[in-house]
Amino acid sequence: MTIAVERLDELVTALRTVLRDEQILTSKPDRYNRARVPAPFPVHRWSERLPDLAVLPTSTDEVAGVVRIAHDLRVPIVPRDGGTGLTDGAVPLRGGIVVDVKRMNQVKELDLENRTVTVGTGISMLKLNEVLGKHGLFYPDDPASYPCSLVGGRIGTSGWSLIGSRYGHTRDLVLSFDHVLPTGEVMHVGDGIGHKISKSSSGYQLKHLFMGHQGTLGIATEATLKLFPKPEAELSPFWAFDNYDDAYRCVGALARAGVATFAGAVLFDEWKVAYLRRDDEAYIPQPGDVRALVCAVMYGYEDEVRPAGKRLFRIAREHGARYLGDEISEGDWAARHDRYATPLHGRTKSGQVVPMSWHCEDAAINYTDLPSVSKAWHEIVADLRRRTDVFDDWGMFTYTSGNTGVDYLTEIDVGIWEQQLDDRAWEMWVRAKRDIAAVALAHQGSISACHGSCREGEVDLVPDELGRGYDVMLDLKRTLDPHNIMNPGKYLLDRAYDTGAP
């Protein structure tokens, strides 16, 4: 708790002017439950990162009222949607108020003619698609955390979709949204007038400014989303390879093939295959001679997916692929959401099985640089393992981004033995994260393609990546959030308020 008892009483009294008592949560369990994220690092200092209270608003007006109170009283405020983010965006570093939007989960309007839906940002993609499926439509935002991530979190993190090569990612699928600024003012952002317009040349394109800010510029409360026909057919063949190089060339060829139904491809490297084979209970084990895997995914009508699939099968065979069969392919692709919540364990250097938490570092990398980045990242994790048993290399995924294959989300997964994590191990990890980010920049990549880069380690290099653009970020933060109440401490944005006075 970072607010003195007297000020907390003043805050609760003020909040009661806009919320009912049951919407204001002050108990320790309520606060702990809303501080938790999948990788709450550093876990050994987790108790330092608790909110003073949480609130459960049900409307844009209530969110705006809470933010105005926080602004007036200079209290930190942190938005929380599904809490599934992997870079601690929803973790309160300075205490204050956590705004939990899960009760804002209604479908406000379904426009079947214009193919849009307007929703409260507390709705999950799973729940939304259950409603849309009755009308033959779907919203194709498909993160690994699909069942539990919420629309608001997808906006705040500018999320990545596993089928984005065909449908685009969150930034492409969200047409417009209501947004509460750090002063409590409400604005609507989109292209031009926003709402259901998908393209405008009027003024600045502000929608993108308010996506991916990790809660530092306000709270999205109601969004209008683009819809597509629900796919009649899905084809997701898994192919096995006896070496990484063939699999890498195959992924590139699949992405460049120009197949309209191509929704994405995934490359698993040798470390990932070894980890899945030994420790992932959701995975169907592969023979020992499998060293890399590739999955391509197609969505569309039956009479377009099947012919397209034949083309991709032919390309895969030309690169030495071995098809794993329908049962394994369909099962493994279906498990893409299960793995997000699978209980995790890893191995020490001696092979001992111990409980570990999952941490991943990602970057956007051009196709031609993937092999050298992969090699450098594994070397960084190998160095960690030489010095301590706290870390385990769980391998790398590489996902296509667009349908031309120009750049890829590449991710290295690292297991961390939480029970052994201390300040020394934490410092080693922070240094490794910085090194991993530096490799991405050295290859003209971006530090993060998916999860954001606001945690210790990689965040140090964000100013280097953005250059003059980072100074513009500071200017915007200071202008829109004059008292630094909105998720303070993230993205090194406290620098915006450094006056330089001794």
Second form
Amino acid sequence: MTIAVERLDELVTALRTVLRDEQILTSKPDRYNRARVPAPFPVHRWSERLPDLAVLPTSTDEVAGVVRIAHDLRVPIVPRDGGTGLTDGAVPLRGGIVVDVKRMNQVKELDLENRTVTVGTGISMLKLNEVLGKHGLFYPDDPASYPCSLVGGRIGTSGWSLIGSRYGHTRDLVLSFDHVLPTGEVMHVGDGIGHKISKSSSGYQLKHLFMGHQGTLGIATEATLKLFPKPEAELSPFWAFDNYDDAYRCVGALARAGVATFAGAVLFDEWKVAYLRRDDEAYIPQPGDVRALVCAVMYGYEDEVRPAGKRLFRIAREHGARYLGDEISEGDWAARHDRYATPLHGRTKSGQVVPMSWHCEDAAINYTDLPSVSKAWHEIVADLRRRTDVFDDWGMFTYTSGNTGVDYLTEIDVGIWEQQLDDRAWEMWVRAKRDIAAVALAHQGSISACHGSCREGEVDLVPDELGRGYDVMLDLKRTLDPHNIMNPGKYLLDRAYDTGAP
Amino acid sequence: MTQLDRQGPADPVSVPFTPGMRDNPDELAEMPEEIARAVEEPADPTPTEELTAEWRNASYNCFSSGHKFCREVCPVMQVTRNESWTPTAFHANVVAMDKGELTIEDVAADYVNCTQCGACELRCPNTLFTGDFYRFRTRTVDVVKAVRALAVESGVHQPAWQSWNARTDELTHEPVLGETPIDQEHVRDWSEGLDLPIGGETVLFVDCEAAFYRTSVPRAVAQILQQAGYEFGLMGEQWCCGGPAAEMGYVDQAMRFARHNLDNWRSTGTRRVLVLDPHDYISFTEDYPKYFGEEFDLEVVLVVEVFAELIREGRLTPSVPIERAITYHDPCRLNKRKGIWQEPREILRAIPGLDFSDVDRVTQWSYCSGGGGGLPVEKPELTAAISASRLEKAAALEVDTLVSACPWSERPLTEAGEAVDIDVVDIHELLAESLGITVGGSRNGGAGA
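May I ask for the structure of the form predicted in complex with the partner chain now, the form predicted on its own having been displayed?
Expanding to the full complex; the earlier chain stays at the top.
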């Protein structure tokens, strides 16, 4: 859906009062390249998801000015940061303005005493850590998209961190931020009004409300982040198992051990190992008797990581683990960001390599439910695969979400031959996502621990997951965004309004 | 009690398997296919369809890759933060053209914003993990060249590139000095007084920028070779290598120039071409073999590698101390495109007196001068911004000198260096100085020399 030409002219004229011409992008390629994220995308329907224009603001004031104009003219606004999100948050469903914050990437204040940094939300964790590294510090938000996802997007999606068991996830690491409300007003969100307070008991706790809203409640523009000493030592042993059950028991025991430097544990299932084993040249070869892999990760000072590592090695051995050696362990962990993005392993059932996109469905699942959830999920993907080579099962992994091992990010990776997506294939996929989410809910899990849950398919189950809480979402959306300007169509929040469309 | 029962039905897709293995059950192959079909190619394809057919899978491999690690190493993206000018956008546009959503007229101007440095290719997970195992290695530089060529073929020109190539065609050399006359008569002026022969088995090819603007570079190279007793001559009638034309999409012109040069080498009995400019090195080792196939049987030798070898063999011994605090700028076409990063460092470490703050080559994947790929011709302000960003990184090391090994990088880097009081010198010149050679020539086209 796009807005009429005369309204577009009116909009551009209005935007010129707050932005320079080169900050307002209206060309077709500018719009096409801001219409997609890595989530599977019905490429044949690309033109249905275009913004009318994109803007590149450089300050909170400019963002606020743009939002005020959109509010006045009733034009949709979609915030876009890295655009690496896997849940469509940055994809415009109703046209309008994409607010691309990539130019807001400055480090504004580094407070070495209180251990905080204040940044524009358009900075990536990689670039930020290059600056912090000189001071022996780091910001431990570590998504798979670490080199190119941006702080603002992490806030908007309330992202999950690979080393979150030790340092916490984005919601724990962001102390406070400037936020432009759907009306164009600017507020500061955090514990209390101080920018660097980590715990306050004043008033309602609003920080979580303005994180993970997928751009439906405004735009974060400047954030103050918690910093840690750059770890002196990192230990990331990978262990092989000849059966899934032992590996599953092992990962639980590692997470429950209560080791202070423990930053995460991962379990790769038989399907994932089969996927990794497809191409010895591309990946580290695994002997045929390896059926599951477990990785544990520790960060800290040398003299705490070493004894902690001994304890975890002992636990692993007791569960039948075979250590894969330093080279594989260090290399595999170092590759944690790149590996998930490698799209090449798509294969038809007969073995033909085809370009496929990586897609993942995730959930938060309690430890005890992991085996049955994974079994049910693989069966859903097998059903797709029985019907067509458009889909390929790339296996599952589960990752501790917290340092006690209560629940796990549980993810199934599916290869999708996007070139072959048509309406039928897309409908098959959307139904599969709905089924996958239903399995998570049937096990008292959440339908996302990591990527959000506003994509077509799974989003249908959000009201079921949240119950009365979903109605509170509608109440809040209507109150904060009276004209449904911010990212309309997402999270089924049009239900908050009589008419739906703005 | 945890339920670990994972025994599924006997259905072959219900258990993990490796597609294509001979011992897979027959039922796998017998499953009916509801959707996936071969792509139908048009019988009489348009130029755009030809391009998208060639690049479709490669572009999908980028499009479908979830993360865009290329972005943070892209020099244009670093200074513009404009997602339309990223390596991944260049691939996505091809996908959109394949789907009939965008045309070459829509996208041509965006493809100006690339220096063809190749950083994105190195940083792409496709390349990092699988090399060319599936023949899907990400080749953004080639995609950019192909789309620019399609634009020219379709009559969509960028104004400055069009006039630049017209003037190059007219002069047989690039108009590096703008309005200053450049022609065949003056192409060897840089070598005045060095008494160099013409032709012979080995000739030194001097790129247009070095031949007309930064003449101190070829003078240094020639004098070092003479000191080492390395026999070589100058080219009979040297034209521009044609590389810039190829980079900007003027392929026919590039091939005409290449043909002239090849014929001229043949006429002087040349078997070996010495190259001091990394851009020429790309032209002669990548473009020319593509144009001529097996007919191009000349040896192409990079001067920096020769010098490192001569130092190793003891035929050159830098001994005059040079008291400078330096860092080294890896030229994109050496480090990123060709993997040549050790030899320049060998040379610098052999020069006494230098205080060398090195930046490792991988970190330098995200560095560029902005001087390549025709960017300075069409968007000099972006080149300047990229050079300024490179000099900022040098300034953080508290050096007084930035050493490069690429004449095309040195003009924009020098201009940016003035703002932070850092001198930009060429590695060949520095070596010559340490060998006690008085180089002569100009580092700025003779202006105010």
